[in-house]
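Given next, in C-alpha cells, is a single chain: the form predicted alone.
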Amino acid sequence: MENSKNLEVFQAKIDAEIKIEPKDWMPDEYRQHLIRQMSQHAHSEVIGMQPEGNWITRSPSLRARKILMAKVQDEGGHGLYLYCATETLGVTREQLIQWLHEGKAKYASVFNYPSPTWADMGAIGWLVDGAAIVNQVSLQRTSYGPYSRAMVRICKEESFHQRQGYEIMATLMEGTAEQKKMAQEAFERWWWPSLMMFGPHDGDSPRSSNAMKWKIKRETNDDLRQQFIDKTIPQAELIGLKIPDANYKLLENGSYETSDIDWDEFWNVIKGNGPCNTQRIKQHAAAHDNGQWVREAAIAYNEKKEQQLKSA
C-alpha cells in the first residue's frame, strides 16, 4: 500500500515537470532504467575520444590540433559529467566501468567505425555530433534532475563541435578534386551510422513505453531521427555533398522521405561485431590499467590533506 502511495506522488510529480532529485523515491525499474541510459551516455564519450584523438598529432594545421585538443578534453568533461550524475543513482563508477569492461554496458554503435582520414573529423563533428545535440536537447528537459542539469551545458559545448566539423567538411568541398572526393567518401561512410544512433523503431525498443511514462525520453527515436535528417540534408546540399541514398526525396510538408536503415548492421554492431568493437574496449581498458597509479596518488594526497585538516 505504501509502495502504491509513493508510486502515484512520483507520477504526479513527473505529470507537474517537477524533477526527481536523489534523495527522492523513485521506483526501482524508473532508476535502473536511468543508470543503464546514463552509463552508456557518459561510456560514449568517453569511447568516443578515440578515433579523435588518433587524428590530433596528425592535423593538417596548428589551428585544426588546437580544435581537436579542446573538443576532445570536452568529450572527456562530458563523460566526467554523466558519471557523477549516474552515481547519484547508487552505483559507483567501478562498477560502471567494469561492466563496460565485460561487456554488460553499451556504447553509442557509431563509435565503433574507423576513421581512416582527416575529412572523417569533419564527419564526426558534424554528424555524430549533431545527432547527439538533437538527442541532448530533448534531454534537456528528462525528468531526472542531475541528468537534465548536465544536459544544459554538453549541448552548449557540442554546438561547438558540430561547427568545427562542418567547417572541416565545407573547407574541404571548397578545396582540389581529391579533397572533395575525400569528403564525399567520409560523409558516406558516417551517414547511416549517425541515422542508427537514435536506436531502433519505437515499436522494436521495448523500454520506450515506460521511458515516456516517466518521461525520461520526451521524444521517440524515430521523430529525433528525422528532425535530425530535415536539419542536416540541406546541409549537405549547401557544400555540394551527395546525400548516399537514392531514393531520398524531399516531401510537400518540407521534410525528407529517406530509405529504412539496415538494421541487421545495427544490431550486429551493438552484439559487438562491428569493425572497431574489440579495439575500442581493449584500448579503454589498457588506458584504465595504466591509470590506476594516478587515481592512487591522487586518493594517498587527498587523505593526506584531510589529516593535516583535522590536524591544524
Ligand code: FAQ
The other form holds:
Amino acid sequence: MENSKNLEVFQAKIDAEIKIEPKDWMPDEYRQHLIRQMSQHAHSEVIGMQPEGNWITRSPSLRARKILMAKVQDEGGHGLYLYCATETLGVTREQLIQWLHEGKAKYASVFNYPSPTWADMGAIGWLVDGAAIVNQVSLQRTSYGPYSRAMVRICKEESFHQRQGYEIMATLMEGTAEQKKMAQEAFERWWWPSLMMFGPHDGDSPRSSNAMKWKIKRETNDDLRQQFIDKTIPQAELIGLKIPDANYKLLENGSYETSDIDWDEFWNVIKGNGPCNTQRIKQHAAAHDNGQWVREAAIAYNEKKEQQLKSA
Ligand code: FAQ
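Could you output the structure for the form predicted together with ligand FAQ, given that the previous block was the form predicted alone?
Expanding to the full complex; the earlier chain stays at the top.
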C-alpha cells in the first residue's frame, strides 16, 4: 500500500516535470537504471581522454597543445561530476570503477577506435563531442536532478570542444593536398562510430521504454542520431569533406537519408572486440593503480585536517 502510494507520487512528479532529488523516494528499478546509465556516461568521459591524450605531446603548435590539454582535462572533470552525481544514488566510486575493470559496465563504443593522426583530434572534437552534445542537450531535461544539472555545465564545455575540433578540420581542409587527405581519412574513420554513439535503432533498444516513461531519456536514439546527421552533413560539405556514404541524400523536408549502420560492428565493439578495447581498459587499470598513493594521501590529509579542527 505504502509502496504504491510512493510510486504514484513519484510518477506524478515526473509527469509534472519536477526533478527527482537524491533523498526523494524512487523505485529501485529507476535507481538501478540511473546508476547504470550515469556511471557508463562517466566511464565514457574518462576513457575518452585516452585517444586524445595520446596527441598532447605531439600537437603541431603550442596553441594547439594548450587547447588539447584543456579539452582532455575538461573530459576528466566531466567524469568527476558524473561520478559524484552517481554516488548520490548510494553506490561508491570504488564499486563503479571495479565494474568497469571487470567488464560489467560499458563505456561509449566510439572510444575503442584508434587516433593515428593529428586530424583525428579534429574529427573527435567535431564529431564525437558534436554527437555527445546532441545527446546531452536532451539530457539536460532528464528527470534526475543531479544528472540534469551536471549536463548543463558539461554541455557548455562540450560546445568549445566541438568548435576546436571543427577548427582543426577546417584548417587542414585549407592546407596542402596531404593535409586535406589526412582530414578526409580521419572523417571517414570517425563518421560511422559517431553515428553508433546514439545506440541501437529504437526497436532494438531494450532500455528505452523505461527510460522514456521515467523521462531519463527525453528523445529516442534514432531521433537524436537524425538531429546529429542533419547538423553535421552541411558542416562537412562547407569545408569540402566528402560524406563516406554513397547513398546519402537530402530529402524535401531538409533531413538527410543515410545508409544503415553496420550493426555487427557495433555489437562486436560493445562485446569487447573493437580495435582498442583491451588497451583502453588496461591503461585505465594501470592509471588507477598508479594513483592509489594519491587517494591515500588525500584521505590522510583530510583526516588530519578534521583532527586539527576537532582539537582547535
Ligand atoms: N556504446 O537500450 P539501449 C562523450 C548499450 S560522452 C556502448 O539503447 P540506453 C564525451 C547500452 O548501454 C559519450 N554501449 O541503452 C567525450 C545497453 O547496454 P546495457 C557517452 C552502448 O541506455 C567526447 C545496450 O547497448 N554518452 O563522448 C552504446 O537506453 C570526446 C542497449 O542499448 C553517454 O553515455 C554505445 N554507443 O541508450 C569524451 C550519454 N549504445 O547498459 C571524450 C548517456 C548503446 O543494458 C572525448 N547515455 N549501448 O548493458 C545515453 O544516452 C544512453 O545510455 C545511450 C544508450 C544512448 C548511450
